[in-house]
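In structure tokens, one chain follows: the form predicted on its own.
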Amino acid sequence: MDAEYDVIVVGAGFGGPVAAKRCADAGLKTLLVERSGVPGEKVVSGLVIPIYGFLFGPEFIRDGNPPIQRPICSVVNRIVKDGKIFFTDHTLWVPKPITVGYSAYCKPFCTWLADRAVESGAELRTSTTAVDVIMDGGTIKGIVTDKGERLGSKVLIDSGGTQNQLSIKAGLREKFTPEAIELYMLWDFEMDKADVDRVFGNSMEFFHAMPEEKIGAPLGYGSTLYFFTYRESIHPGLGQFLVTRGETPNAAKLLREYFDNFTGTIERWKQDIAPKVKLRSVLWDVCPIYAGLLEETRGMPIYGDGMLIIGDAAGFEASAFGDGVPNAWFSADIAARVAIDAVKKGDSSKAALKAYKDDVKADPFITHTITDFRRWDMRRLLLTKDYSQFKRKIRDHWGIGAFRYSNMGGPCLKAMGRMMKDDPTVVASWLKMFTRYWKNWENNSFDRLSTD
């Protein structure tokens, strides 16, 4: 070995970072490898981080000062039909300055998650792409870099994301199918300050419709087309599945040409929007958003001797909203407490490291979430062309109704009373956390990064 730590991480998105960090406040000897120059920087463009990731997630994050762009209020659903807005549902709003969720562009973000992974002790090696992992006797003790150096280790987090072959190679897992995974598009649009709040405030929009109508998911099959707001910019996205109805379409050209038939058609649009933006980037990415629906996928280990998988690299994608950050902090928690145990007490066997499953599974957020069918069915409705159906399930999915108890309520009260019963003062740190992040938005000031 060119090194040996106790922990390496690989992957310094929104997991990694969480995990290092943990481990080196453990005085666990860590290194963060990230193939990217800056954490982040491979990361498409920005996203809408759902609340209960804050709430829930590592207290240093919910008591930092993150580089957040928007704070989120309000969830705004717009029906169109016949080429014209004909339903919007306002239910789902919270008063300022609490949030249904922040949007952020990740680069930034990452970067600031990763440093205070190396605040803490951890080291980080940027620049630095993980080929493969070294095995002795069927367990893993390392890995090889790009450069190829042979870094030891004890234990091995891996989260390197969708498109990462690290737990592959280590022969724990499979590639995901293509009926899991979500191709999409993404537009960023500049647009003043100004504008954003006078147009959007501090709200996101989803655009829902019918196939024929040819504006949301192609076919029926991904994404509906929303709009993340963000401090001088917007974001609308659209995704279609690689494989539909057993087939493969051209994922690709009918992205564009659904996004161009709104554009052309949606007033909205046309009228509020397109006179105050100009088009900085177009970017694509693909996402494993129906990984934990199917059994095949879910089934796939998320252990083994010493090796731990977290966030996407172990299909975490939240089925329901194609969001894997809470998931993603939430697995790097689990896995760097187990990793803790198993350097302290010398033994990162696959039976030591079992215990990582099983705190996943009893989670209230991750098996939930990755198993949360409401978005699949969405398909079978899209072929009945009822309205009426269609206005209850929109509600029921991105409205008020998401915070029913079977949906997020749920997993949010079990988290609530688990932290609670833990500590009674958090609470407070909430609150605290919502008027700091509002704040910190108003007057723009976040920690300084080390990019700065």
Second form
Amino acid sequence: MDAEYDVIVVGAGFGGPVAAKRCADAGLKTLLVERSGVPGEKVVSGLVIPIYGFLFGPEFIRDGNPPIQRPICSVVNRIVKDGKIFFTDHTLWVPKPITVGYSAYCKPFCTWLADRAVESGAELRTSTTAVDVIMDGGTIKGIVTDKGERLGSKVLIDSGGTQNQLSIKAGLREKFTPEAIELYMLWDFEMDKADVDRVFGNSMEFFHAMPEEKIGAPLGYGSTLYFFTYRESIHPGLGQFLVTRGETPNAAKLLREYFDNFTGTIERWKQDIAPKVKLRSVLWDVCPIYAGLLEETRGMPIYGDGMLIIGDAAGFEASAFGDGVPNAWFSADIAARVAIDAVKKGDSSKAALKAYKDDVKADPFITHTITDFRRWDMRRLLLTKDYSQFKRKIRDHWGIGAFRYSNMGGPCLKAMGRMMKDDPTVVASWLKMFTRYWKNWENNSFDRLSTD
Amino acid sequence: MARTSEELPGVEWVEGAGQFVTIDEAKCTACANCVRVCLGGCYELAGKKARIKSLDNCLECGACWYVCTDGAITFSWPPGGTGFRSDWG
Ligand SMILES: Cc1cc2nc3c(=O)[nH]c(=O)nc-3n(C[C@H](O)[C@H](O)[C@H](O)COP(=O)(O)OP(=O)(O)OC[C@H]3O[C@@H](n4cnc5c(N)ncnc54)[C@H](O)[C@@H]3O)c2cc1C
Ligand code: SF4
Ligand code: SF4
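Having displayed the form predicted on its own, please output the structure of the form predicted together with its partner chain.
Full complex below, order starting with the chain above.
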């Protein structure tokens, strides 16, 4: 071995730095490996991180000043029929400074997270790809980098994201089935802050439609075009599952065609938005949104001898909204706890690491959100052309119904109860977070990044 | 040294990525799934086989690898610090 570590974390996206910071805080010799030159510059996302991630995830994020783009207080759901907005649901909103989430660009946010890991004593190696795992019998003993270095670990944490390679090389997982994967294309537009404030305020806006409207991708239920709103930009996008009912759609053609159709027909775009925006970037990536719904992917191992798999690499993306950042944070926290315990006890065998699987199962959010059939079931409704049902489902799913106990209300109440029992003062931390984040946004002032 | 593309504004590619996606022609059944899902237009069908035209507009998403159920496509990461990057992801 060229070097030995207690813990090696692969991937400085959203989950990896959290695990690395925790391990470093516990005094473990920790290495965080990232293939991009700057953390987050290869991560492509929506992105509104839902509030449950901030409230119930790592306290250093809650109590810190990460670079957010815009506090989001409401979701405006529009249903399009015959090329026009036919119904708008405004039921999901909270009063400011409370929010339902915060939008963010991946590069500054992931850099901020990686900075926290480094501050705690983790070593960060950027521009380094982990190309293989080192195996000894069935035990994972470390990684091989693209520079040929062999780096040893007592516990390897794979947070490499959707296209995870290491856990496949380790023989633990197979690649996700394409039915589980959504291909999502997005367009980033510059827009003056005053215009975003006026046109969207602190809302994000979703356009839902039946397939024949051709504004959201037609298969795999994705008939929604999402507008994520940022500080001085907007980030619309739409997704398409790679395979639905055995068919691979011509996504390369459809996603662009549908976006063009939307911008060509919808008055809201043509009048309120188009005159004020300038295209800045076109991007895409895939996400394993239905991994938790399909038996073959949900059943794949998330740990092995000397290895733990977190976040997207483990298929922990929420199936209803496609949010994966909170689960990446929750699983990172759990993985770090288990890794610290294993290193301290000198036992990182599969039996010792089983606690990870048990704790993931007991987490109020992970299992609940990855096995949520609401969005999957919408596919059937889209074939019925029943607009009154459609309106009801939109309200139940993306509107006020999102707070219902059986939806996100239950897990949130459980997590709240658990945290308040441990420490009643957590309520004050939550309130402080809302006001501090809002003030930071108003002043456009966040922690300095190592890259500034 | 970073390259840009007019088709995909706001993205840069750092040289040195190499051929990190490859096709095993013997396994390719010419189903065209890869052509259909690649938003970078990296693939084409040539005769009875898929061919990678160029990875110049590749965003390393892996969609082609996922839809190739015949196992003809191998996908790996380019060397550290190479390949695409963006400030707007
Ligand atoms: C288009 C899109 C929209 C989305 N919208 C939302 C949203 O609105 N809200 C939300 O909460 N979630 C959203 N998600 C999901 C969210 O982005 C992911 O769930 C989250 O990024 C997962 O975190 P992670 O740490 O598991 O992986 P990632 O954040 O993807 O990080 C993986 C990191 O590992 C690095 N890496 C991978 N392999 C290696 C290797 N072998 N060696 C070195 N480095 C490696 C990568 O470069 C990357 O930096 C969206 C995803 C997509 C694709
Ligand atoms: S998806 Fe695979 S089998 Fe189908 S054309 Fe492409 S390379 Fe060939
Ligand atoms: S990884 Fe994505 S962008 Fe690159 S060739 Fe495959 S489908 Fe196209």
